[in-house]
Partner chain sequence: MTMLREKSPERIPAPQVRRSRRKSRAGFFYVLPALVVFGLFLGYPLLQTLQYSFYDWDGLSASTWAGFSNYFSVFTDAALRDAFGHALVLMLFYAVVPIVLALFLTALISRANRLRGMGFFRTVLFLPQVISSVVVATIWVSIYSPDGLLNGFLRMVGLGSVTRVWLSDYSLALPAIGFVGTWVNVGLCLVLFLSGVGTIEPSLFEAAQLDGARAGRQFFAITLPSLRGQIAVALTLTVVSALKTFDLVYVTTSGGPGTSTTVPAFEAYNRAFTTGQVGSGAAVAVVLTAVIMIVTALIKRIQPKESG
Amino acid sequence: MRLSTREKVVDYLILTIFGLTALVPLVGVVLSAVTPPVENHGGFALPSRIDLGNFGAAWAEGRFGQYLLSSLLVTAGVVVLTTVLAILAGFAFARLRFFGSGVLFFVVLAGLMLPAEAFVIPLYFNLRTVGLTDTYAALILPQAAQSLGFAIFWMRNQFRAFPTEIIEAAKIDGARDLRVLWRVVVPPSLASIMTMCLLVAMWTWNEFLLPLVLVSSEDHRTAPLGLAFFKGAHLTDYSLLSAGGVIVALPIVAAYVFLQKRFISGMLNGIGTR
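Take the sequence just shown and give its structure alone, in the form predicted on its own.
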């Protein structure tokens, strides 16, 4: 499709505005993180010199090593559990015929419409009854359940778009359903699966409400929750707060940059590719 010069100018203008809206706050936080504390008054300003000591001070005072380790454990557990269950359920909903599959699929989709605020209090009492509060399981299991609605929907669409002829050829050769899934269907779907994993990892890493309600000890705090407590103790030390924010965001940003090519490929071509 060919665009006129006027349309191109409007498109680039809109994209520039959205780009600046997203980038200016991030640049401001990074500049604030490297500004010496005596010069930082909370506004957007260029520092007279780069002070990387803010990161060391934030790391030492904020216990971010422990918080990042907790976030890594929870995120890895949620991604692995969600991926395995979503692949199995997505293949079942897409390729197997069983009683009530249509109704059951829409029940699973209903999970997408429930905000965490609606069930976090009953969830807390249920987990306390079985003795799981203030554990990593209390963070991994509910977060995986919360992510399954989207993940199953994502994988079902991927597997429905997979060529039927290849699946039938594998079955004629004697492969059972599980073998067809793991040996035939999953390998060509890796881009879509990795896109789903990255989205689930980002949501899990940034989750704040569930850790706030379900854990009480400092050893089980995740990075966003630890940053909130760190902010309460250093309200006016903007350089230290910004450095803490950069430390918490850096792992997930690095993961996105490392997997950017596969992420975009999965978003654009992973579903419906024949």
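Rigid core (definition): largest C-alpha set, two forms, superposition within 1.5 Å. Positions refer to the first chain, counted from 1. Since the model is a prediction, treat every value here as computed from it, not as a measurement. Compared with the form predicted in complex with its partner chain:
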Given for the second form:
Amino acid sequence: MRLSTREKVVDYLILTIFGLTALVPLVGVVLSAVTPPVENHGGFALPSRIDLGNFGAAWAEGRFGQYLLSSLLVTAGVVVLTTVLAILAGFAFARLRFFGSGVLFFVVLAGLMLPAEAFVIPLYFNLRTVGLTDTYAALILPQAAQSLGFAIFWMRNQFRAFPTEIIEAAKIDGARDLRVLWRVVVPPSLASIMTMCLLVAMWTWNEFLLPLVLVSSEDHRTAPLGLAFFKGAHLTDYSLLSAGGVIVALPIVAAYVFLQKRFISGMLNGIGTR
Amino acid sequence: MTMLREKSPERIPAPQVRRSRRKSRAGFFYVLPALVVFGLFLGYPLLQTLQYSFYDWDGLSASTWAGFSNYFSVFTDAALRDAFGHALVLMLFYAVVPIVLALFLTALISRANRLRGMGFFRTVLFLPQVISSVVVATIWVSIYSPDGLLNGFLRMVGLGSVTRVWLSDYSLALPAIGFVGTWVNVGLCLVLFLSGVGTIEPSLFEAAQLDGARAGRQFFAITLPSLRGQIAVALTLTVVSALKTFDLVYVTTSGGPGTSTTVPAFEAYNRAFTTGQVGSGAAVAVVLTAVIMIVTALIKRIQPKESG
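Let's see the other form, the form predicted in complex with its partner chain, since the form predicted on its own is already up.
To see the whole picture, the full complex is given below, headed by that same chain.
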């Protein structure tokens, strides 16, 4: 069906207006980050000169190098742990019949909608008792637990759609379940596994409450947590705050720009089930 | 795995018997590692939250049994009642406004999936979704600041008299936070609805047009019913995100001025970790969790059966 010119113009106009609404605050924060601090009053004015020193200042004063490293370690840890556990569990729920599988899957599903508030309070006291607060483990393990509901559900759907004949053929050739999983089922599913990894990485990178509660030393602060404390210390230094914000958001935004198709389709398919 | 292999007899002629016997144990061992992590760091603490909510505890000294008093205070304590009231206001901004707005836009551009450059708009509209809420919060702190973008814009269009310090205003701080939710969610809703519209058979619109149905009628007769699934998804996501609001409040106002922007998630955190009312915080967390579960279940009912 062809659209009339008038309809097209209206469509583009509306999409542009809303696209701009989404973009203006984001472009503004980038502009603000390169505005010399003395000129910056919080408004998004075009700076008279570009001052990249804000990034250096924020990096040094805000210890963002340390925070990014923490975020990177935690995100990598959560993604690897969640992926391995979810592939195993998802395969079992999709392909193997075992006692209690229905009940167990229901339990995992129930975890999908749980807000972090539901378990973070005792978690803090438990981890403190065993001396795990203020460690990367305290950030990785609970975050992985929180991601598992979605990840297992995602992998189960993927493995259920996997052609049964191929699995049967591999079994007739004498392969055992674990071998079938890693050699036959996982390789063609890599695209879907990648999408899951991206979403889990994004949620982990952006998570705020768990790091806020579970770490107190600066050494283990993740990037968003670092930014929140930085904001508390530099209430009205909008240049520094914006530079910090750009530093924290950049890794995810860069990944999103390169892999946006995967992000969007993953979120549209995935978040609907969360 | 070797242990399992030894247990299952190696040469039983009927393959089905062998497979199902082996599976009945092996499957459980595949799930076990995930269940251990899930149980230790989520399931068990969840039960403990329930337990804590029946005690008075400051987090240090011995706890005392409190019965249901922590739950009663959710309804009687003005601060807590307000927090849940604020969550309702946020739902309006996070869910109702973006969905209505996105539906209206979808009605206007109901065949936009066939536009060139749609992928670009989708990417841009979705962008606020991928940015950490703490970054979003700092952006909007700057926009709402005394000389920030919003006040600057108001002065420019001659509305200098309405300018104010938005996040310090008792009656406007909450709507100001709510509007950030609108900004984050409107793109999500629009992208969801447009992708739903893309699956509608174009001949339906053509037939309606031939019958002389105007755009408005086409929307209510064709577009809206076809979008039921997408609306349910959008409603679930946005309502839950309104109920879960924490980062935004923590970074922008910490519940202030006064208690005008407290929300349940913030109260749960604050009570448990700053004011030494762990039991009360746990009760708020339990009620919040229950509300989220109930709301999600209710919204699921408007979803068409075939999509789950």
